[in-house]
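Coming up is one lone chain in structure tokens, specifically the form predicted alone.
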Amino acid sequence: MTENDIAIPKKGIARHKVLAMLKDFAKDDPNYKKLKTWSLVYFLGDAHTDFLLKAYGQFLSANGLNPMAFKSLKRFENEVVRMTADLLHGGREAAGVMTSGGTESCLLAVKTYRDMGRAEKRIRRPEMVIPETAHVAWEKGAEYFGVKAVHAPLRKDMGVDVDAVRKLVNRNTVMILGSAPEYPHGIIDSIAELGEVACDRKIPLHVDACLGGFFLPFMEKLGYDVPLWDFRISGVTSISADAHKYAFSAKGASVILYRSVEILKHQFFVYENWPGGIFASPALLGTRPGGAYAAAWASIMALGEEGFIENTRQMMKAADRLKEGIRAIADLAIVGEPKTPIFAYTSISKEVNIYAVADQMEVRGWHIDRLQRPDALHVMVTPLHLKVAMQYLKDLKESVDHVRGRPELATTGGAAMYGMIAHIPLRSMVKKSVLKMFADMYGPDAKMINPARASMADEHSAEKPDLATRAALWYVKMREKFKR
């Protein structure tokens, strides 16, 4: 049977063989257990993972669709929400739900404030003002729910320009967004200033703390200089925080909190005329995986405040060591001045292409995420990264030294692809190319694609790039030609 000729087997395969197949399929996945990844996975060690598996497994078949059926799940959800509300200074009036992840939490906030603006202010053409660095989930929410995303520029410190936000707000604005921190560079937007705008204009302010919700409070307890960003700011009306990130729970588990149930009620969906019965849903999903909620509750309870503080101490130590080491490498610089364990670094020299550096780091076994605007490499530190921080810095220096003065490395491999995608002016062409790639990955003849390898194939080879990629290649070649 080929990969494009797949059907349910006539006879079931022995379970031990299926498990062996699963293990084999994962052989090319990022090696997160060796701490070589800097995103996607928040790994706290095998012992914690085994603990989560047991907690999740006890409620594997439990379904949170009906909160009156599995009372255990409702208890887990209630207690996770209440613990999060306490952590973020929401008080007894705060109300919320668990979701399947940060994206669902963000989508729900867009839906909630759209409906609230429609109900309370009769807004028919809703807009939301979001920073340029807002997570892409907010763009998805804008597209899904018909809310215009109005982008606020950044200040020199990479935080959102609050003066620009104030000017962009209008009578159709249903919400303002700030990040704590934003994903690309780890910068905490000035939530206090945004809160003043929100109060002055009587517009809801959501804080996207999907990343920071479960470590910023503990940074503050450790004495780090963390600006106020949570419900202590009067203009903040809602916050999202992911348990499956820095609460080290199983995926997917997030929390969305509102200052009051009066706001939360705009999130609920109720349909009373379905032949199957009256249907009510607190969030986007119908079936809600009980295992994820049990694991989130279990992780928070097992870590306790002392565990969170110690984890935060270790990852801040690792982050500070990494930032210091990167600043010491000639031609590299940290983007902005992030105070969090999330940051990005870039090249400040024409002699060093940062995407070529990423290629060299991957040769050395690291899984590297690339950013654009500016071109940079991304780091999300977890406690266990302290063990590999010095090796990362050693490999990074070697990679920079290897790339320095070798411009040809910018036109091969992933460096060429990411450089083209980041700089080609025809953005619609980039979108078209990515859509085609996704169609190939999810269509009837789906197969896994290595984008860098596929798009960088020689134009005269059998694996010929598509039109958009060839245009990108042409663009980069012309750019280099005119530079000379």
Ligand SMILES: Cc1ncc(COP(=O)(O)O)c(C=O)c1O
The other form holds:
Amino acid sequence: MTENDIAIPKKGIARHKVLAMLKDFAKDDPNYKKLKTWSLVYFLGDAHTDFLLKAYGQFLSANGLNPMAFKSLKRFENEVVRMTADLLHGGREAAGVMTSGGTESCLLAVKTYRDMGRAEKRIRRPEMVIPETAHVAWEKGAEYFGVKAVHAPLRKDMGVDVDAVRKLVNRNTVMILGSAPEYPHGIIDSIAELGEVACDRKIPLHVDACLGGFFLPFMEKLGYDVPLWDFRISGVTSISADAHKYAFSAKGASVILYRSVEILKHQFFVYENWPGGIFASPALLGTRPGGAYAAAWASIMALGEEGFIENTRQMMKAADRLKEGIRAIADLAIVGEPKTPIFAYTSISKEVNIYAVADQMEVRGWHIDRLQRPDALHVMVTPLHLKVAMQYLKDLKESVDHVRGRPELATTGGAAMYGMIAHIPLRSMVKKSVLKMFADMYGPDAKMINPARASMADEHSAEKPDLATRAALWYVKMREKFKR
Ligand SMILES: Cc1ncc(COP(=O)(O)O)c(C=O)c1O
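Please supply the corresponding structure for the form predicted in complex with the named molecule (the preceding block corresponds to the form predicted alone).
Full assembly next; the chain just shown is listed first.
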């Protein structure tokens, strides 16, 4: 059987063999246990993972669809929501639900405010004002729910330009967004100022704290200078905070909280005429994964405030060490002045192509996320990264030295591809091509694209080029076309 000719095996395979196959499939995955991965995995060590597995496993089949069926799940959800409300100063009035992740929480906020704007202000052409650095989940929400995303530019410090926000809101604005912090550069928008706009114009303000929800409160307790950003700001009407990020839970857990149940009501879905019964759903999903909610509850309970504080202390120590070390490497600079354990760095010299640096870091075993506008590399620190911070800096210095003065490295490998795609002027063409590539990835010829193959692309190969090579060829052609 070929890879593209897969069907359910006629006869089941012994479970132990299937498990061995799974292990084998995972061998090329990013090795997060070696702490060389940033942002994809929030790993607190094997003991914590085993603990989550037990909590998750116990509720693997439990379904949170009907809150009246599995009372245990409703209890986990209630308690996670209440603990989060307490942490974020929502008091007893705040109300919310657990969701499957940050994206679901963001999508729900868009849907909620669209419906609230429609019900309370008769807004038919809804718009939302979001910072340029808003997570892409908000663009997705805009597209899915037919709400126009109006992008507010940034100030020099990379926080959203609140004067611009004030000018961009209009009668159709159903919500304003601020991030605490934003994903690309770890900057916290000025929520206090956004709150003033929200109050003046009587427009809901959502704070996307999918990242910061479970570490900013502990940074504050540790004495870091964290500006107020949560429900203590009077204009803030809702907050999203992901448990599967900095509450170190299993994948599939986030919280969306509203200042009051009156707002939350706009999120609910009820259909009373279905032959399957009267259907009511608090969030986006139908079946809701009990395991994820149990693991989130378990993780928060096991860490306790002291655990969160200690984790945050270590993260900040690692992040400060990394930022200081990066600032000391010639030709590199941190983007903006992030105060959080999330940040990006860029090259300030033509001699050093930052994407080529990423390629070199990957040669040294690091899994690196590339950003664009500006070209930069991303770092999201978790507590255990403290163990590898010095190694990262050593490898980074070596990588920069290797790349410096070798312009050819910018035109090969991942650097060529990312560089080209970030700078190609016709953005709609990039979108079209990526859509085409996705269709290939998820179509019958499904295979994985490995960007590093770009350099190996050989148009004249005798074999039919695989998807990776076709992608690479496309990039190479585009690069030629747009060479200046
Ligand atoms: C600020 C912010 N919002 C939303 C999301 C989306 O979260 P998820 O990937 O869990 O859907 C992320 C993910 O990193 C994020 O950083």
